[in-house]
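In the form predicted alone, a lone chain appears below as structure tokens.
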Amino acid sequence: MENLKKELKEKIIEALNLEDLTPEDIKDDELLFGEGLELDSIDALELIIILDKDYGIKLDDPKKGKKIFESIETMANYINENRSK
């Protein structure tokens, strides 16, 4: 799990452009939406992008999505349990 969240953090600061940050910097439980890494709409496509493209998850219901991407925990939580690659 924690390779997984290694893994997530890195893909995150990849694809969101975010380079004067490093995986440390980000901590499991930090918020990414509001306070925290202050993610917006646009970052939570490319989230989906990732879960999609990298994990074989299609995220159908929005809602689910919020939960989902509260923090690094929640989402490798949700890799886990739900991955088809």
Partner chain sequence: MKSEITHYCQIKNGKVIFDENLLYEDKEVDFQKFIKNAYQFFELDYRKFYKMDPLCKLAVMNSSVLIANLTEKLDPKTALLLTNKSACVDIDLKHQKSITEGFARPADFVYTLPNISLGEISIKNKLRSENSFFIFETFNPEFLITYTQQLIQTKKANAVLAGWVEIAENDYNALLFLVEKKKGIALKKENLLNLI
The other form holds:
Amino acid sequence: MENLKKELKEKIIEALNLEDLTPEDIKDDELLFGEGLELDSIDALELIIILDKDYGIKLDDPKKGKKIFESIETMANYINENRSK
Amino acid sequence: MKSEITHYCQIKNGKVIFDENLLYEDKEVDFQKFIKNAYQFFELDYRKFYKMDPLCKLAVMNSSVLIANLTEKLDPKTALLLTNKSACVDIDLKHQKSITEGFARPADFVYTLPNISLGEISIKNKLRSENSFFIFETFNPEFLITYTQQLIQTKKANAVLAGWVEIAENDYNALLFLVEKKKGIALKKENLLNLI
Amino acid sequence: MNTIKSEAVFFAEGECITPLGWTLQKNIENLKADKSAITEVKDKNFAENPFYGAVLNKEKLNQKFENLAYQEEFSTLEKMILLASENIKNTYENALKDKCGLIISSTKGNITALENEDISAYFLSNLAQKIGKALKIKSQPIVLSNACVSGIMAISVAKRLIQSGAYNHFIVIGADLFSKFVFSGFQSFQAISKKPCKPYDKSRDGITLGEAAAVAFITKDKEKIKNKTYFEIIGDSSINDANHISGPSRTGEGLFQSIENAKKEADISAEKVACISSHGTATLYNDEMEAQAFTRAKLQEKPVFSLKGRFGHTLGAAGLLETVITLKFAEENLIPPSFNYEKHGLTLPLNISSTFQEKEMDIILKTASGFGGSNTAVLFKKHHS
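Return the structure block for the form predicted in complex with its partner chain; the form predicted alone was the one displayed.
Now the full complex is given, and it begins with the chain already shown.
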């Protein structure tokens, strides 16, 4: 689980071009959207692609993403339960 | 009152120049590294910058340096008029590659239009003004002059931030100049050709 | 220095080719007959499953193009442009030699060239040079690439440049392809509609993409206009939202300001506007944003229609194509319905046109909005010779 979280942080930094951050800068329970990391709607679409490409999870309804992408913690839990690769 | 060039900023060959003054110089030939160094040097403190494609980075860097060095506040009715040759070729090639590999990336796709650079400048400076992006084979001073004068004379804008923002890989040249109803450098073809 | 010449500039006439017809006249007939350019497409190159799009028949395009007198090799997009330009090129042959400019409005031009790693064909300036040469227009061509407002903004730019005194006439061309480049991008945005798009409808769920080429002749010389009915360009403005690079402003600020500026230049009140040919992409946010802007501009009771339910979103061609179609209907004093609209799906009560209606037409508003926070509004006034 800890490995998955670290991997997710690295992937997010890479995919969302958060060049000024390192994985250590992102806390597991920090809000990804809104105040925390200040991600926006385009970033949410990128997260959907990470789920699909790297973990084989198809998320057709972007609205579902809201809960899943709340934090690294929630994202890692969801991937753990639903991954197909 | 005549409209003249009151200030300009150029980013070319690792140099950032504002009104004849060299503000920053860097030997780095890789554009992405160069612009990141410049970003840190000018302390832009604008996280969104990292997400931008090379064209937007170049346009935002140039306009930010120019605006930061103005002695008076930028007129809110300052139009944006940008031109180049290669549109947003770098991000277009990247997006095309992602498609071939099977996954289009939204964060890239959103930058595959050259006028996104106008949007980024407008957002950063809260400029709700006339804006347009044109493409020419080479730098076209006649067009820039005609269109700038027309915008000001018909009162569609009080001032115009105009210029050429060209980038393809590590080959870049950005010249933005501010035209206002003030004394400055005459808005003439020869003068623009001297600056570019 | 040039002095201000706010002389009148006119939209003389237009032409277009779309999957719905190879001439403007055929497009108008087919719209009246309730036909659509949007069909179900089965093409594994684009997607595993069938999807909806407005795609031209390339075999027919090649056949039609062979009838023209061109010798050189041309790409699909260039053939579309030259085919659409043929009538206007012949009708205004003399004007093309007289301080005539050329504007090409396109978001991605020959973008499919990148699939074959053909970088030189990718450059929009090369496309423009080729078209300028083929149409025998001597002045340096101007390419306008301002996302989805490009097509209508091109008319505004032509008007401004004629008023500057630098040109007497303009050929304005809007064209874009249905490409994998754009299709996969919008797919990754989850913005492609599952059915043909339904602007302003409660069940709308995104855009349908299309391809087309449209052409217009813009001039200051009334005497040169061959059409009995033509339109003066009486006001125009393009104001940025300064809000977000892909999401429209929730308050419709940029579009609202563009409309207000156009009204001010034309010196008319909202009351004078007969109808609005809108952008209406059928994404949740665009259509809602337009409702905000039209309401703020006191246009909420004016008939509004989007043509995207029939042509799809043709990107850089859209604003020009929709203007050419709208003004042809206006010649006949006809307001088309906003196609595929059934149940109102906006938080504000706009007057979405639901059927073909006859109305004495004087002033028409065309608007568009797009990525980069761009917006354009242009007002046209009808004239008869």
